[in-house]
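Below sits a lone chain in structure tokens, taken as the form predicted alone.
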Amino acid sequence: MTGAPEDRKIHVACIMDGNGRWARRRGLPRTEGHTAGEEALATVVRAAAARDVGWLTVFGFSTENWVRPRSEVRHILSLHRKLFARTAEMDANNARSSWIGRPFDEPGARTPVEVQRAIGKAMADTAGNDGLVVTVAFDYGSRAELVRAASRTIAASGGDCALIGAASIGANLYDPDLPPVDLLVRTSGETRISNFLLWQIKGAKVHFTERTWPDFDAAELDRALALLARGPSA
């Protein structure tokens, strides 16, 4: 894959890892790392918008993250409420807020009501922007997404196996309009996908970097984007 098809812009997805490590190296509480990570995301949103990226999807909070210490989870929830409230900044970048995760009204969903409200307000307030789409994956896990999509597809098929395929499953993902990922970024030296967008990253280039997420900046984004100009792997 050499980048997005000519008829659409690039979709970049980020696994924002290393907030805790960033804080530990500086002798700070883990919560300070998450706060720095939120500011790094704001930097990346501005950089992506300036580079005419079409979609930026970030792994904000996974279905597995609920087992973290309660105080850390509370801090992360507070940061996400603030993140979704940055409407003026999104408007300045002509960016639109979006979200994927376990639907609020379905069994197993754990997104608190105050975060639900923040997500809904952010999406409504930025709906008129037509530039970069910033999707935050919150209470998200790719296995949960795929199990749900498969179940809904089977139910809709009425037992007709001919109606079950890639197109019908894709139509039942959390956001069927989210295009395939062209570039996946993982920070902090980890080389794992961590149950993130397993369906959508088929064929994506992958950029692993030693930098922790709070240190990820426009220059590092450019290094990642350069992968798309190198042509297919040998």
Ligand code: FPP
Second form
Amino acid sequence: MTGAPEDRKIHVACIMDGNGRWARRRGLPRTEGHTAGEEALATVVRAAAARDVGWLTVFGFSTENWVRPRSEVRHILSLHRKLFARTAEMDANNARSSWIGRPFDEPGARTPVEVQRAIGKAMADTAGNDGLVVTVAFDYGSRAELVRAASRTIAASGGDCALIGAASIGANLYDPDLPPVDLLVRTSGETRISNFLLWQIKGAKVHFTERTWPDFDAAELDRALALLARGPSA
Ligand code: FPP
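Can you now output the form predicted in complex with the ligand? The one shown was the form predicted alone.
Okay, now the whole complex, with that chain kicking things off.
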């Protein structure tokens, strides 16, 4: 597959929006939309692995999402546990689970212990797979990530400004091994970035689609990937 600026596989990032609208249009509770969204994500993981995508990073739960009704938050958390437990499928796709978000032991972090355990187990269980890396952003916000990276970089510099730059800040992101995003997808007709991977999307192409996330499938992924065939990212 072509389109990545360097000699590496492609990194696709998704803002999975529109679960609630998908449910409302069908006269279903919002939670059903999230359930369908988790299933769509499993489909997209399979499709991405089959297309030899290198990294798939999805916005599972933001630092802002905690204000949603408690029952909805509980349901979304249970879907994360379900997703992280899909070990057999990840193995079948030679895919590895990963996570970015506020480190569990830092002030302000809110990831419940059951989700922490599910993340740790998924990462350990799939560590031997060397194909697609599926990173879920949970309790994630890009500004918090950047403020933390800048603070750590400044602290480590000992006051020497020459040591503060893109390389040192990049090395202090939640996952320094995450390559730049080549293709950012946002579903459901919204054309905002919403505090997602602001550092990593510097040169990304962006695919906005009217489709809600539960309707996102392999064909829509192909339409998005076609953007990369029309020239490299800057
Ligand atoms: C947006 O729908 C989606 C989210 C709040 C993120 C949660 C995503 C899922 C549960 C999909 C499965 C993913 C994982 C990682 C388990 P919305 O509620 O904002 O939709 P609306 O804008 O139509 O109300």
